[in-house]
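Take a look at this single chain, the form predicted alone, given in structure tokens.
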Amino acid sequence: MALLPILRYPDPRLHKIAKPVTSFDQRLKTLVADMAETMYEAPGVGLAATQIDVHEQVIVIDVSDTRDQLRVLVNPEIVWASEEKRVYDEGCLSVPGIYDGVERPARVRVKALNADGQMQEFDADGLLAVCVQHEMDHLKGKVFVEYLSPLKRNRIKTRLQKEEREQKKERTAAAVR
């Protein structure tokens, strides 16, 4: 297994559309792996494929408080949303640090394959169903500050690419040394 590095927002590679998966293979078994290790490391409680630059419809998600109950979806779809709405306070590994509301139902239901490519559906609410949803959009080249209004998503893109520059010269002024 191996740690995969994040894509930062505001990296264009988010906005790429993911593929169905096609192959149910080793390669598929060890990206699943890989990614339920970069996203327990990170940490997080789920993680799409889309954020590693695999453009493919593969999310794992792992929202328990014990870290054991790993859900891996593959080509995943929402086959019924509640008319209930909810707002939750929302992250992102790929957008570091920065938290804030999201509207979505407040329920769901999920279509996907496993990673042998097997059918499974199951209901969805709270944290589970929204991280569901927050990883489906990552499928769809969307990051969650885009439900945010456009003052609020340049000031988080300008903080992110400030950090970004404050790091690029730290690394930069280490390896001189």
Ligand code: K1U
The other form holds:
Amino acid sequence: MALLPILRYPDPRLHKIAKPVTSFDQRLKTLVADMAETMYEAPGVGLAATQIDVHEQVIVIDVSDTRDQLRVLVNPEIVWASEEKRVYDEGCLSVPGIYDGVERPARVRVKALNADGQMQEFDADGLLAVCVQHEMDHLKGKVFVEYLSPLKRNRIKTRLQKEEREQKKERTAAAVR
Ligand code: K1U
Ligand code: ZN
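Can you now output the form predicted in complex with this ligand? The one shown was the form predicted alone.
Now the full complex is given, and it begins with the chain already shown.
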């Protein structure tokens, strides 16, 4: 298994549209295992393949307290969403240190394949519903900050670009030491 680097906003590769998976082979199983390891290590409750620069419709999620209930969603679809909406303070491993409120349907019914190509359908509410919708947005090239005002989004972009420049400087200084 391998830990994979996570793209950071505003990397343009986060806006690529993921393609459906067509082969349920060993390569897919290795991708899923690497994504799960990367999500648990981060730590996060979800990860979309887009975030590790793989543009295929693959998501891993684990919202359990025990961190032992991994869900693998391949080619996911939302087949029903509630009229009722909820605001949840979302975070994102691609937008580190930023949390802000996003309004989404409170409950969804999800249809997806697993890593063996078997169909699964389940109802989600609470954090699971938020996480499924957040990760499916990643597959469509959408990052949660796009729900925020242009002012907030630009502040976040500037802050993360500054952090990136500072980290690059530190890495360069460490390399010449
Ligand atoms: O980057 C991602 O897509 C993962 C993201 C998922 C998410 C969290 C909260 C609301 C919506 C979507 C995260 O996991 S951010 C980290 C986080 O919230 C968390 C980490 C460890 C334990 C509990 C939460
Ligand atoms: Zn995210």
